[in-house]
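What follows is a single chain, given as C-alpha cells, in the form predicted on its own.
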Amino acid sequence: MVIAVIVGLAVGTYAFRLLGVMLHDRLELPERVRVVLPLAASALLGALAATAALTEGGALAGVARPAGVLVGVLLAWRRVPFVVVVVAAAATTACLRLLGVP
C-alpha cells in the first residue's frame, strides 16, 4: 500500500510538471497573476518552513528548536557556508534539550 501511496505520488508530481512544461507556451497569465505568482511561492515556502520550525504534532514544539532555527536564520542571512548553518543550528537545539529547555 505504501509504495503504491509513493509511486502515484511520484506520478502525480511528474505529471504536473510536464504539464506545466507543456503549457509554457500556451498559457496567458493576467499581468496581476504573474506579479502575485512568484510572492505566492515565497509567502507558502514561509509558512511551511514556520510551521515545520514552530510546530510539533499540532503543539507548540517548545523553545529549543526555533532557537535552533533563530541561529540558522542568523547565520544564513549573515552568508555563513550552509554546512556550518545547519551545524550550528542543529547543536543549538541540542545542547538547549541536554540542558533541558524544552
Given for the second form:
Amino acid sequence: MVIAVIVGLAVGTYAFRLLGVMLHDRLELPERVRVVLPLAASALLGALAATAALTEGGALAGVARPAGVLVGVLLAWRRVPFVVVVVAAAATTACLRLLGVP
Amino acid sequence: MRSVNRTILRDAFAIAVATGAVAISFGAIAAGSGLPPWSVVLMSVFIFAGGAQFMAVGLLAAGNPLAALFGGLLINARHLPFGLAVADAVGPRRWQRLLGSHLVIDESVAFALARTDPRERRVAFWATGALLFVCWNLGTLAGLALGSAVGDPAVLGLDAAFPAGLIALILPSLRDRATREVTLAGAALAVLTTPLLPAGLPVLLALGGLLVLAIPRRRPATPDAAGRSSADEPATRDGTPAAQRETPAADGGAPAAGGRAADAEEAAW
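Structure of the form predicted together with the partner chain, please, following the form predicted on its own?
Full complex below, order starting with the chain above.
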C-alpha cells in the first residue's frame, strides 16, 4: 500500500512537471499567454510564500515565524544579499521562540 | 558573467542548506512514523517535493493512503504551470526536458524567474534544482539515521527561511505593476481560503489572481502593456507616478526582454 502511494505520487508529480515543460512548445502558445505565464508562476510562488509564512495546518502560524519572514523581506527590500536574508529570517524566528514567543 | 554564476551558486547553496535541514527533520519524522526507511528514501528521490512528502508520511502513518495520494497530487498540481513558465530555462534537448522536469521545484522556478538573461535563467534553474536535489536527499538520509535524536526544526527557525527566501526572489519582479497586482491578489486569495480548503487547493486558487488583469483600465496603457490591462492605482508608497515606474528599464537599467512581463531589473545580489 505504501509503495503504491509512493509510485502514484512520484508518477503523478513527474507527469505534472513534464507536461508543463513539454506543453510549452507543443502548444505554440499565443503571445498573450506567454506574457501571462510568468505572472501565473509569480502568483503561485507568492501564494506559497504567504501561506508558508502565515499559516500552519490551516490555522494562523503564531507570531515568531511571520516576524522572522518580515525581517527577511525588509532586508531583501533593502537589497541585502540573499544569504543574509535567509539566515536573518531563520535567526529572528529562532530567537523569538527562544524568548517564548509562539 | 562568471561572477553572476558565482552569485547564483552562492544563493542557491544558501537555500539548499536550509532545505537540507528541513529534509533532516523530514527523515526523522518519517523514521518515527514507522514507515520503512527504503520507502522514505524512494519518496525523496522520486517525488522530490517537500510539502507532499510531509503530508504523505502523516497520512500514511494515520492509515489513510488514498488521502495521501490525492492530497499530495493536489499539492503538486502547481508544478504544471511552473513547468510551463520555466520550460525555456530547462533547455531544448530531450534529455534536458526529461531530467530537468524532475528538478522543477518551487526554489528552482523562483531562481529562474528572478533572472531575465536566458543563459542566467538556465544556470539558475539547473544549479538550484541540482543542489536542492542533492541536499534534500542527503538530508533525508541523515534524518533517517539520526531519527528522533534530531530536535524540532522550528527551534532553528527554519520554517521562516523558505517563505523569506521565496519572497526575496520574487521581490524585484514586483516592481512591475501587473506582476505585483496579480501576485498580491493571488497570495491574498490563498491565505484567505487556507482555513476553508484542503491543502494544495488554496495555492492553486492563487491563479485566480490573474483576474485582476481583466479589470478594465482607466488610463492608457504603456506600449509594453499591450494585451494586458491593469487597474488604476492609488498613490504609491514612494510617491513615484505608477506610469513611470511601470517602464521596465526605468529603474533597473537593464534592457527589457521582448514582451516579458517580469521586470528586467537585475537582482541586486
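Numbering follows the first chain given and starts at 1. Computed from a predicted model, the values in this text were never measured in an experiment. Take the two forms, find the largest set of C-alpha atoms that superpose within 1.5 Å, and that set is the rigid core.
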Under a superposition restricted to the rigid core, does residue 19 display a Cα displacement of 2 angstroms or more between the two forms?
yes
Taking the rigid core as the reference frame, is the Cα of residue 67 displaced by 2 Å or more between the two forms?
no
Note yes or no: does the Cα of residue 37 move by 2 Å or more between the two forms after the core is superposed?
yes
